[in-house]
Amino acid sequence: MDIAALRAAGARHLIQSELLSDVVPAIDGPVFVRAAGAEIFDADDRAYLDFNSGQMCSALGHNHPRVTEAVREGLGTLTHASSVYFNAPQLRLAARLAETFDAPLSRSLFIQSGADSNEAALLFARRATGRTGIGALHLSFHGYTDVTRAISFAAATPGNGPAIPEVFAIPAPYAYRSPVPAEGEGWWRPLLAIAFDLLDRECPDNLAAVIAEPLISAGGVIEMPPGYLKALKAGLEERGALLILDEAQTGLGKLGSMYAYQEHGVAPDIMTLSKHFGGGLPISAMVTTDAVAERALAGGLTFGHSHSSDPIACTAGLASLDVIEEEDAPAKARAIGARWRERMEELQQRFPMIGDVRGRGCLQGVELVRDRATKEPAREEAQEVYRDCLKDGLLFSARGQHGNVLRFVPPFCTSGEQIDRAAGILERALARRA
């Protein structure tokens, strides 16, 4: 394999707009050729611990045999079918997925990506309520299409054109950098009161929904404080609006329960799923209640794409659910999260650069600062740590509003030895800057 020639072809023919291109451009990074479990290998057969789970889509582990075998069999049966009519894998997946929900969630729409499912969620919320206003947390990320970019305030940058109308930012309850003292159980209540005051003034009697992640991921691995989502839902109900939870990165076992909303004691009106739902293949779902679906469809709403509910994608989704339930992925996430947190807290005791350690299960964050008292973000240092870890064989990502939060998303199959090895690589990178 002539990697130099392939790189040259990439430089000539690919549009290089990849994430983290300002840290390590793709053209200068590894060229991946194969993967297995929690490791991925480049063209030089060098192994990397993948603590980003691909693009968070390989949380079951790369090339999980159950998914691979199901897809191989499906390719010989029904690769593609018209999205106008039902296909058998689609019907089986809808019934199987419904078994994992709490009432009143019951109906699903299958598409391709997280952005697709969030666009569908906004459309259904607007049609179901007859309103247009959408609220989103100011550190949210929900996709990179025009519609979802407009509600992804964590990724908002100049030069991307105008946002879609009737979208409003509300403050996220970011305990480590809160504008109000983050003390006591209800410290976040003033922020939520401000959020509703803003929404009442910006879109009076026109609020359709608020969309939120149960744990903000790209915005900095920020946990929703206990009680926040329940109070948010109550405030929305008072206004005749809906709660949309984007569980792309938190659902299907990732945080230690089947869905993150279950840990908060609140059921959303609409939920979206994607990422590892397809075991590495592209499939997403918008999930809602009978009542919301019926109201949204009453006016003749249609939604879908050429590859919506593709049989192969639905087959992968079915196999993924088998793996998640039969291998008890939530329990694995809890064990991985506990061991990783222990290692990170040990490093926090040694390195003042670590200002905060947070997250749950297989979604963890380490925020780097130049001074713990001032909490000045250590963006450049985070980039240097990222580069060093990449060289030493550890993949993760640097996220957050300042680019100073190291986000780790190890697959469910990650072993204790691999956790310790990854922590050792990070430790060496931090030690170079101590």
Ligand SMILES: Cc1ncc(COP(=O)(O)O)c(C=O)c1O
Given for the second form:
Amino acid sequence: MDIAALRAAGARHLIQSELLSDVVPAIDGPVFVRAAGAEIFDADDRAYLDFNSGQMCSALGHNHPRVTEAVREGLGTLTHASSVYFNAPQLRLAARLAETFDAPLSRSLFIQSGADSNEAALLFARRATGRTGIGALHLSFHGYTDVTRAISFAAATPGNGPAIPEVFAIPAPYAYRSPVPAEGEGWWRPLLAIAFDLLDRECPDNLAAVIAEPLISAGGVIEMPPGYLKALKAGLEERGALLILDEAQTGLGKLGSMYAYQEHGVAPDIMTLSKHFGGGLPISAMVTTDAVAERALAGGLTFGHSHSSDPIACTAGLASLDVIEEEDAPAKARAIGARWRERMEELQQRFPMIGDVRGRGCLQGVELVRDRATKEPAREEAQEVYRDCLKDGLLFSARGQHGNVLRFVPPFCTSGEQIDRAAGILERALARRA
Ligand SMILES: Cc1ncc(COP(=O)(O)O)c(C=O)c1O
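After the form predicted on its own, can we look at the form predicted together with this ligand?
Zooming out: every chain and molecule, the one shown earlier first.
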């Protein structure tokens, strides 16, 4: 394979708008050719520990044999079908997914990406309530379509034209950088009070829903503090509005439980799933209750895309659920998370640059600062660490409002040796800057 020629062609013919292009432009980065488990290989056959799980979609491990086999068989049976009528894998997946909830989330709609599942959630919330106002946390990320960009303040980029109307930012409870002291149980209550005060003034009697990630991922690996989502839901119920949880990054075992809503003791009215739901293939779901679905559909509602509920994607989703349950992905996430956390806390003892270590299971973050007292964000240093680790064979991402949070998403199949190796690569990169 003449990679130099391919790269040159890519430079001429690809539209380069990739994430992290300010840190390592894709044109200068590795060209991936194959992967297995927790490792991905470039055109020079260099292995990288993939602590980004691809784009977080390969959390089961790259090319999981169970998913590969199911898809191989499905490709010979039914790849695509009209989305006007049901297909068998779609029906099986809807029933199977409903069994995974201990909340009345009984109805699903299958689409392709995290963004389109969130668009569907907003549409259904608006139709079900007959209202238009949508609240979202000011550090959230829900996708890059126009609708989801409007509620993704973590990725606000100027120059894209006006966002959709009737969306309102509310303060995210970010303990490490909270404007109110993050001390004691319920420290976040003033922030939630401000959120509802804003929403009551900005869209009185017109709030349809608030959308939230149970653990804000791209916005900086920020955990919703205990009690916050429950209180948010109670406030929404008082106002006749819905709670949408975007579990793209937190659901299906990633944090150590099947779904993050279970840990917060709060059942959402609408939930969205994507990322590793298809075991590496594109499929997402918007899931809701009988009541919300009924109310949303009452006035007639058409929704879907050419590839909605594609049999091959639903087949991948079914295999992926099998793997998650049979291999007990939540238990694996807990074990990986505990070992990684231990390594990170050791590094925090040694390197003052590590201001905070947080997250859970297979979604963890390390926030770099120039000074632990002032918490001045170490953005450039984070980028240098990222570049060094990439060179040394470790993939992750640098995120957060200041770009100074190193985010690690190892797949469920990551071994203890791989965790320690990744921590060693990170340690060397930090030591060069100490
Ligand atoms: C929480 C969350 N929701 C939605 C999305 C958008 O998903 P997609 O890129 O599949 O549209 C992302 C992507 O990173 C995400 O992190």
